[in-house]
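A single chain comes next, written as C-alpha cells; it is the form predicted on its own.
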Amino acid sequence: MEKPLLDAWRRARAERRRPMQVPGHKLRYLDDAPGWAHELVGDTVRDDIPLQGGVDDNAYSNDYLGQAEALWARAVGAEHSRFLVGGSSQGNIAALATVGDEDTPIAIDRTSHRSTQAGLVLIGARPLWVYPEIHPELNIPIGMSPRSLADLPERVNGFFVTSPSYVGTISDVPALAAVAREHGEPLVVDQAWGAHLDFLPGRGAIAQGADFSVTSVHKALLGYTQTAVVSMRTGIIPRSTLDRWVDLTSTTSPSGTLMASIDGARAALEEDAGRRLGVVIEAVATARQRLARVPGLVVVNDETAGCPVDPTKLTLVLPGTGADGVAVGEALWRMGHGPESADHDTLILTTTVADEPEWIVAFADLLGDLIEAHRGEARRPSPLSIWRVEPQVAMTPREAFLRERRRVPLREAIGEVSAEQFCPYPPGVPLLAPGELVTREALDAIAAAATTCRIAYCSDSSLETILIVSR
C-alpha cells in the first residue's frame, strides 16, 4: 500500500535530528527524550514534525505531499486533491473562492457551516440562499431538492450544498449535479461529515457528479484534529484556481504530522477495502434496531427520514419519550460518552471506523436505559429555528464586515444590519450573519438556541449587545 507521506514522516521521526531551524521545540521531545520542560510540554509536542525541513526538505524536493494528495484524489475519483490543516472551514473557503466572484450571486444552502460566510466575506460574492426540505414531523433537514437549484430567480456562478447534513440526512447529489451541469455551473458539496462515504462504492460526492467536495478527515475518519481535504474535477475550472486559493488560506508552516495522518487514514481504508466500514455500518444498524424498541423514540434512518441517511450516524428524536435531550446529553458527558450534539428534542452521536462494533451495540443498550431513566410525558417536537432561517439580506457579507460599525443593545437592533455572526455551536450554522437585517424572529431564535448550546463568534457572549453597520 502506497503511503509516501506517512513513510517519510516515520523516517524523519526515526532519524533523531537536531535541527538548527524551526520548530522551536527542536524535536527534542520524541518519546521520552529529556528536553527542557519535558514534564509540561513533552507529551503535547512529542509527535510534532514540520513538513518543511522535517518530513521533507526545505524545498519540498521529494514532493511527498504531492504524491499523497494524488493518491487521495485517485481513491475518491477526483482529478485533484489538496490536504488541509485548517479543517473543512479552510476547504469551504477555498472552494467558494474558486467558483465565486465579487458582486456576483452564488446559490448557497442556508444550513451550511459558518465558514461559508467567511468565504463570502473574502471574495465579496452575493449569497442567494436556498433551503433544504424539512421533515414535517421530525423538524430536521432531509436534503436539498434539485428544484431549489433549478428554480432560482437569477443566474448564479455556482451551487454550494451540504450533504450529509449535521443530522446525517443525505441529499440527492446526482440530481443536484445534473441541475448544475444544465446551468453550466460547478457544484460544491460540503461533505465534511461524510469523508467515509468516499470509501463506499459510489457514495462519495465526487463519484456522484459533484465538481468539488470538502471532507473532514478528523470528523469521520482517523486524521488529526484540523485535517481535511478539498477535491475537484478539473473539467469546469482549472486546478490552478483551487491551488491559488488553498495556498492563500494555508499556513506557511504546515504540520507534517497532521498531513501524514491524512495519508495514513487513506491507506488504511484502501488496504481494508471496506471491511471495517462494513462491520461498523452493520453494528450501527443493529444499534438503531435496538434503540427503535424504546417506546416513543424515533431513530432517524432511511425509512423514518424519507431520504438516505449516513449509515454510521445515530440521530435520535426524543419528544415521544418525554426525555430531555439536554439532560441525557449531560448524563452521557458525566459517563465519558459525550454526544456530538444534544438539544431538548434531539441527540446526535457520531460513530467511526475507530469504534469497536461490540461497543456500538453495547452503547445503544446503555443509551436506551438512560433514556428510560429520563422518561417523562410525551410532547410534540419543537421546530428548530436553526434549520428554518430565511434571512433578509441587505448587503453582501463582505460589505457589512468591512463597513464602520457601532454597538447597540441587542433588543434595540431590530431593523438594523448586523455586522457580525450569531452562530449556535454545534452545529455551526448561523442564525444571523453580516449583511442581514436584525429581525425579531432572528433574536427569538438566538435566545432559544442559547438555552441548549453556546452562541459563538459574536463579540458579546452575554448576548446583550450587537455590532451593527453604521448607516
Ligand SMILES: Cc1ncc(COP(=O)(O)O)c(C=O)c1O
Second form
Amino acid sequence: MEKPLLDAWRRARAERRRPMQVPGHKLRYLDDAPGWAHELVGDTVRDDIPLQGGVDDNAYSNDYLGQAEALWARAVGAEHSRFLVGGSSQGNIAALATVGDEDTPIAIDRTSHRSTQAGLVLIGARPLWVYPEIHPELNIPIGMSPRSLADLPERVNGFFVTSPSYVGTISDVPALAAVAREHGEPLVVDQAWGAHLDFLPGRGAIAQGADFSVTSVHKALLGYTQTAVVSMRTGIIPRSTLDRWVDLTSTTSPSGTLMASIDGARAALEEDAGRRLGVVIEAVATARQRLARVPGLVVVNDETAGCPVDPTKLTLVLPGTGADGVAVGEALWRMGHGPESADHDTLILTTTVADEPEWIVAFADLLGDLIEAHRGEARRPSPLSIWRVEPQVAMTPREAFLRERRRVPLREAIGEVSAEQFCPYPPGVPLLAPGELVTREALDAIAAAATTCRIAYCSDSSLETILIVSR
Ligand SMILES: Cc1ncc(COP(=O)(O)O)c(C=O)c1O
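Alongside the form predicted on its own that was just displayed, please also present the structure of the form predicted in complex with the named molecule.
The next block holds the full complex; its first chain is the one shown before.
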C-alpha cells in the first residue's frame, strides 16, 4: 500500500536531524532526548515534524503531500483533494468560497455547521437558506429533500448540504446531485461526520455525485485532531479555484505529522478493504438491538428515522424512558466514556474503526444499565429548536460582520440585527447569526439551549448582552 507522506514522515523522524531552522523545539524531544524543559513540553511535541523543512525539504522538492493527496482523491473517486489542518471548518470555508460569489445567493442548509457562515463572510454571498425535513416525533433532521433544492425562488450559485447530519441521518445525495446537475450548479456536501463512507463502495458523497465534499479525518477515521480533506470533481469549476481558497485559508507552516496521519488513515482503510468497517457496523447493529430492548428508548436507525442512518452512529432518543440525557451524559463523562453530544432528549455516541467490536457491544449494555438507573416518568420530546431555526435575514453575514456594532441587553435586542453568532456546542449550528433579526423565538431557544450546553461564539458568555448592528 502506497503511503508516501507517512513513509517520508517516518524517515524524517528516524533521521534525528538537528535543524538550524524551525520548529522552535528543534526536534529535541523525540522519545528520550532530554531537551530543555523536557518535562514541561517534551511529550506534547515529541512527534511534531513540520512539513516544510522536516518531512519534505524547504522547497517541497519531493511533493510528498501532492502524492498523498492524489492517492486520497483516487481512493474516494475525486479528481482533486487537498489535505487540511484547519478541520472541516477550513474545508467548508474553502468549498463555499470556491462555488459562491457576492452577486448570486447560494442555497445552504440552515442546519449546517457554523463554519459555513465564515465562508459567507469571506465572499459576501447572501445565503438562501434551505431546511432538512424534521422527524415529527423524534425532532431530528432526516435529510434534505431534493424538492427543497429544486423549488427555489431564484437562481443560486450552488447548493450546500450536510450529510450525514450531526445525528447520523443521511440525505439522498444522488437525488440532490441530480437536481444540482439540472441547474448546472455544483453540489457541496459537508461530510464532516462521514469520512468512513468514502471507504464503503458507492457510499461517499463524491461517489454519489457530489461535486465537492468536505470530510474530517479526525472524526470518523484515524487522523490527528484538526485533520480534514476537501475533495472535488473538476468540470463545473477548475481545481485552481479550490486551490486558491485552500491556500488563502491555510497556515504556511502545516504539520507534517498531522498531514501524515491523513495519509496513514487512508492507507489503513484501503488496505483493509472494508473488513474492519464491516465488523464495526455489525457490532453497532448488535448494540442497537440490545439498546432497543430498553423500554421506552428509541434507537435511531433506518426504520425509526425513516431515512438511511450512518451505520456507525448510536443516536438515542430518551423521553420514553424518562431519563435525562444531560445526566446520563455527565455520568458517561465521569466514567471516561464522554458522549459526542447529550441534551435532555438525545444522546449521540460515535464509534469508529478504532473501537473493538466487543467494546461496542459491552458499551451498549453499560449504557442500557445507565439509562435504567436514570429512569423516570416518560415524557413527550421537547421540540429541539436547533434543527428548526428559520431566520429572517436582514443583511448578508458579511455586511453584519463588518458594520459598526453596539452592545445592548439581550432581551432589548428584539427587532435588531445580530452582529454575532449564538451557537450551542455541540452541534455547532447557530441559533442566531450575523445578519439575522433577533426574535423572541431565537432568544427563547438560546435560553433553553443554555440549560444543556455551552453557547459558543457570542461575545458575552453570561448571555446578558448582545452585539447588534448599529443603525
Ligand atoms: C457538520 C459539521 N461540519 C463541519 C464541522 C467542523 O469540523 P472540524 O471540527 O473538523 O473543523 C463540524 C464540527 O463538529 C460539523 O459538525
